[in-house]
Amino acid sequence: MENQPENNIDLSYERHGKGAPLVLIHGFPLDLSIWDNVVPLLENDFDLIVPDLRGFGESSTVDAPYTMLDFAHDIAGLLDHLGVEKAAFAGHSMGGYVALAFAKEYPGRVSGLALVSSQAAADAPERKAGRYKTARDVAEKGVDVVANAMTPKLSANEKVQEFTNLLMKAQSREGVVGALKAMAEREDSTSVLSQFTFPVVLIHGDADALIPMDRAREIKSILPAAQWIRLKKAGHMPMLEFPEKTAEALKLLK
């Protein structure tokens, strides 16, 4: 585990393996560490640069509003750092508009893009009003509120569920509240997707409960290049739940 300051945040990350850049970036509200049982999977097919979002893990944030394309400076300018200029770059879920963000802005950085449980389009107007009311719970009560909520609908598997609670009671509060607010006002990304020139690979298990397969249907209308993995019996969390199927169609990016 490093610590490297980008743009005012002291940004964590772990690096392993060799190969092309391939950049992991979690989803809400968790950390790098749900790329655990996937690193050893790929660490022999790629250079793999896992950071912590800003507001997770071990990675600092700032009392300001900011959004998912300062999350992608974040990621930019942890690249500049260790030398990398391009990368394949895999989100999972808010992950994944944190890469839809840095694809916009830096084109030509990117070699593939892997849409992990994730989506294109923005929010619709009650699903943000619902999470400045998440925020405004989150800032009142503590993350518990938003942990105990979405344990249930991460994963149907046990373990993944009792990892995912802890997990998340285990992230900042202002973490959290201003992930809220920044996916709340994300731009929607549907526009750009057929101006992509390289590989995408979606990801998606059948039995997610937050966001459903026909998001990933959505992108690969666009996209009929896309290659798209079906999971059966996954959930939101395919790389804990399914770990070697995850790593396989990751691989797709090589």
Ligand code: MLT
The other form holds:
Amino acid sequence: MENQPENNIDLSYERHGKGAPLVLIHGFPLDLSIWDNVVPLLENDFDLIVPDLRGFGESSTVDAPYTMLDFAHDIAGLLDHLGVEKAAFAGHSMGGYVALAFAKEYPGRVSGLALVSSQAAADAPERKAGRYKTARDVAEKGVDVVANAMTPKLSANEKVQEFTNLLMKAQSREGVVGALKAMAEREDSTSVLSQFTFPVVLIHGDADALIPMDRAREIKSILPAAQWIRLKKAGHMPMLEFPEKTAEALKLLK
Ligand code: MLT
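Rather than the form predicted on its own that you just supplied, could I have the structure of the form predicted in complex with this ligand?
To see the whole picture, the full complex is given below, headed by that same chain.
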């Protein structure tokens, strides 16, 4: 647990393995345990830094509104605390939005970026409005609303559905509401992609029901140098559905 006095956040994290630093950032509304199956496959290659984003897992949160940039600042604070100046980043879905915010704010601290089941675009107006409605529902009725709605969209694999459903239900109401608002307000990142000078890897399941593979295609068309790994029959959770293939793809960041 690392205290961030500046923004009053206690960030929980795990650190495993040896090698070049790689930060694994989980998606919404999950926590660092989604990476549990890939960590053993990567720890001979990387110094893995695996945080719980604010409001998720064991990390604390604040009552005031926050943004993708605040999530990114939290991670920068964690890296400062660990004495790590530069790292590669793998962000799953919302974790990809955080990694993109980090790369925009601190380009000199990024040695590579993997977007796992993620996208660079901001929300369309109706999606943004939908997030605020969901945030109101969660504030009123609890996180089960979001967990039950999302479960079938995350994966067709029953074990993955069971695991993620329980994990989502274990998250705090405040954290889920805070992240929904932060996602709704996130900036479009497509315009900055071409400025990235570090390697970019796109890992996307062809059966992703939440963020379609076309989002990866769009990034590839803007950034032809990006390596695009298409995972056949993978849904939104490739690190749980196909951990070996996901780990191999992440090794492209070495
Ligand atoms: C996620 O999986 O992190 C989120 O569902 C992404 C999103 O809603 O945009």
